[in-house]
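Given as structure tokens, the chain that follows is alone and in the form predicted alone.
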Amino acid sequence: MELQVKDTIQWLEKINEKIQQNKDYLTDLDQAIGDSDHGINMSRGFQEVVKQVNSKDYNTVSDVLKDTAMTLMSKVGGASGPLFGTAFLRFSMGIKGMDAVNQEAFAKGLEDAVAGIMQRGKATIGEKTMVDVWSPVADYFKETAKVQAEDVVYTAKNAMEQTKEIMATKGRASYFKEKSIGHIDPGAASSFYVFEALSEVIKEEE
């Protein structure tokens, strides 16, 4: 795979659309184990994403996610903004001064932004937040020969899906405890539509 800025910029047009089409569901899971605010707020935060990034020239895709990164942080409120801001902008840093992204460089961002999200909500694995997705999509990118876009999807749903079985022991679903059992965790929803639309993309290029 390589990542070009026109790719990138596809990558969250095909985000944004999947978060719109499924504001409402992520308002839903979020009402179950959360503020009922996740569906508005991503919504909100990815249509400002595209404004930003279609109204620009970009010479890298690192300036488009660093972007991403400003905008989510700006216009999400919550947790998700700082979170989802945070792991775009380590993200950018990893690949920083690259015109094109190979599958190497994008494990390494990947990678810098999982201990992005970890560092700044103190989480790890297994707790029931977007960490839970976007870790095993990480290792995907890292331990795979070549990357199938198939693969990278079913790699983030079965992630997802897996979050209904934990407990909650970070943010607010936490207060949940046992009742957060059986629910999908909305970052962790939103998560997978970012890797779908991922998934998208590769796919055009194979």
Contents of the next structure:
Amino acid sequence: MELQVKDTIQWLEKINEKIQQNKDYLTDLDQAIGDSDHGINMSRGFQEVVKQVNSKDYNTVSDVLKDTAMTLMSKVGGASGPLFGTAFLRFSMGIKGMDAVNQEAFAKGLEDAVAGIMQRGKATIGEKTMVDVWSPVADYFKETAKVQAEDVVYTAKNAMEQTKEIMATKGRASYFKEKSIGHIDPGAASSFYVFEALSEVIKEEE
Amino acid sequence: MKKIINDPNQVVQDMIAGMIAAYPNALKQIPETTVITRSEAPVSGKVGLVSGGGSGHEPAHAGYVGKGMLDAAVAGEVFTSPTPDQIYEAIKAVDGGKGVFLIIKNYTGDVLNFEMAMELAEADGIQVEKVIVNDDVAVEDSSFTTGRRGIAGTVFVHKIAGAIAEQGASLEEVKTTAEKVVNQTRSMGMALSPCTVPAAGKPSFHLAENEMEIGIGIHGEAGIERKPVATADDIATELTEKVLMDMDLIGNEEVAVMINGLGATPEMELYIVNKKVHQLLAEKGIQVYKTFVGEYMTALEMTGCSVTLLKLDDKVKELLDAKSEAPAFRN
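Having seen the form predicted alone, could you give me the form predicted in complex with its partner chain?
Let us now look at the entire complex, which starts with that chain.
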């Protein structure tokens, strides 16, 4: 795979489409174990991201993702703003200066993003959070010889669905304890859309 | 959904404009932000106090901006923490050279956003300290959770930290005092009915006609137990006893009491709860120094209430009594 500026913008546009289409679904997931604003916040954030990245000319993927990060931080609010913002910010820092990003660099960016989310959210794997999607996807990029679009979406989807079985110990959902079991984590669901969108971009390239 | 609004996406901006119109001499808005400050901010030689959180908790938080209390409040979207850039603007606006103190309610989003803003301000050379309020005894504190929530007791922290800052205390003294108040404040709430977030358009949870939820937070998030509606006396007893269980009051000590309405509870009912709370405290030999009954930290139009107790000592009493000119807290 090789991601250029135009692919990155396309990636963000696809994320936005998916978040907008599933805004109510994300909010319903959050209603079950949170405070039912996840869909609203993410839709506001990614709408602004798309507006932002289409209003400028970019030379590097890193710059696109840095603007994405700053927009998410300043528009989303809640816990998702800093967490998704930090993820994209660390991602952009990990691939700084490259005008195109190959699989190796992308894997590095993802690894940095996961470290950022874990540090900011003081969360680790298995706590029913977005980490549970970002981390296995990052591992897949690192450990696979040649990334396949279908495997990206499979890895992310499987990881998202597994959050259903976990009892939340971090974030708002942790107040629900055992009652949180049986519900997909909203942050994991929106993270799935991030990687589903990515797989579509990769697929077009294949 | 039936609400007196113009556009669900504009409620926060419209509210802020209306607040400024109501208190043009006391409050001002930092242009292009959701930050409301005292009109004289920054006050030179005084620690600046910043609080904030999601909107929908009115009069928290901007109602507590004024001489003797907060220097700035940052309004997030409804029930959503404000973003780091907005909090950062508030910090810069109230820095009078003696540092800035942040009062944060223990919700993951609030903590994350305020901490990021703190990092931004510190990178700018502004000294910033913080306290995290976690007065809600409904949610257990353990190493596996993010800890207890911050609810109505936060108003006592605003008041007392505000008073000591107004006296010219250092950033360190403000922090120590605020931490003491957090340690001595406990709350617990309940709800009879949910509320509707304007942008969501539908109630945030469901309770049957004969049900109530005990131990609820201030966003309509679930409590610890759902059960049949009880009498005011039973509700007051359950809340007060849970609060007392978590405080080391050995009797003969003084407390301040807050009976807080969550947005749609008639004062009549709050006073009925207060009657029982006073009776229970009297039975245990606990002296009530001062009582606050009303809406201090709401959850839009949620029906319900919370009971907060603050254990007092002479210094805290003096600070609680100190003059405040904030629109929603005058004494």
